[in-house]
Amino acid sequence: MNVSIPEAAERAAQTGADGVGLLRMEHMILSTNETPEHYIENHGEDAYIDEIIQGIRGVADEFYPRPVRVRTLDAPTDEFRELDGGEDEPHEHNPMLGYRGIRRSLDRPDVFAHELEAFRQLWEMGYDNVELMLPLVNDAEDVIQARNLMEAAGIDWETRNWGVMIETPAAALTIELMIEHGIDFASFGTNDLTQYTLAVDRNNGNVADRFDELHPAVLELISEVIETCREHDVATSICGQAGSKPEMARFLVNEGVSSISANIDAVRDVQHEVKRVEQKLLLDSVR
């Protein structure tokens, strides 16, 4: 399932489903209503990664040793310009096309630094059910970089699980690329990959007509992808709002795809669908 906030993971690991697909860190951050930089600049580097090992811990305890996916840093320019230091951020016409994500990681590698020094120290304490997802990658390069950082952060990347999200077309075209730099996982996030993959901006009332998580475009990026990450052994799973879907759910499933992560409300249903479609596969490979 996907959790946003910590507080919320009694109630998620009491649904039953088998694990976290999506845990937004980027809450753990805005909840202290500063900017990273303002946090570390007034609290210190040590409490500002104290935050965030809290943050995951409360949801990998209540999941252990189930798998808790958690994305690293990915709020846009706007959100972060509403807490105290936001002064300092960019103004951007378009911030869900901008300074956010894998980008924003790249380019403050001092920041990211205590990210990964978070899930360095938790893989120390034994959490071995915590991973590390990307957000907005686009290419082998970014994975190459980030995986750079990981390794002066301490961490062996070839024996912790970590994966990219699946958010833009250039993600899907390319991901055989990133799957040679030793990625173990690739989650679709919906949300994001709809609005690149029609030009439709997910913000914009003028055009909310035109959103489809289901338009033939985006199942055929995302058809492609888990049949490549099938061919490499590499999992697929899905954590935007579509998996959340019946219907999303039947196409994945058929697809091959490894895990569907849905918001709390909607677990049980997909956990009936994906039930039902798996029944009828079997059913006819008998036949």
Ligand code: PEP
Second form
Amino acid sequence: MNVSIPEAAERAAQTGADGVGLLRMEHMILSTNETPEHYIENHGEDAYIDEIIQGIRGVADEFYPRPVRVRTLDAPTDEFRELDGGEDEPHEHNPMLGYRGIRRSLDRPDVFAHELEAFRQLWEMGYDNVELMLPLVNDAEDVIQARNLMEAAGIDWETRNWGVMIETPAAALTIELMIEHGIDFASFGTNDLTQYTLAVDRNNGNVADRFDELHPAVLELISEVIETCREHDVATSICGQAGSKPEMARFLVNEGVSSISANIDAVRDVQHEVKRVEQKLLLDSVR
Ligand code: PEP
Ligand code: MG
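We have the form predicted alone; now please give the form predicted in complex with the ligand.
Okay, now the whole complex, with that chain kicking things off.
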């Protein structure tokens, strides 16, 4: 399931879900009401790292030993601008196409290093159910750079579970090259993948009726990625909102996806749908 607010972890863990497919780091930072840079300047690096550790730890505890996939920071500049320190954010014509996700992290490795340090400490504490997920990667170069920073932070990326979100057509089309660099999983961020494939701003009401996660172009990209990942024994998942739709679950199971992450209120329905489709697949194969 998807968890946006660490405080919801207890209720989430009681749903019987097999794990967390997306724990967004944003809330842990946005709830301090300060940009990361501002927070670090005022409270110090250790306090910032601790803020992240505490946010993840609550969820990792509730779900242990079930996996908790934590996504590194991904907030657009217009959201950061609302916070203390936000006046230093760059002004962007289109924040959705701008300085967010892995782009910002790779451009500010000193800030990103604190997030990585939080992961390193959690793993050292024994939270081997925590997994690291990189948002908005475009290609193998992003993966290599992020992996180098993980290494510099003292993380043994070969033994830890880490992967990428597939949120741009570029990422979907270059998945095979990314796989060469050691990722363990690829997770479809269909909110962004739909936005960028269809050129439909996810926050623009004028084109909201054109936002279709089940569009054949989106499904084709997903299907190709699953096929490539299966060939290389890399796990696939979905953590966008569409994972909560039974139609999407049906499509993904038929394509051979490894797991599905849904919103708390959709977990039951999606579990039922998956079971139904899997039974049909089994029966078909026996016949
Ligand atoms: C997505 O893009 O589908 C996703 C899960 O990330 P976010 O909604 O946080 O951009
Ligand atoms: Mg996204």
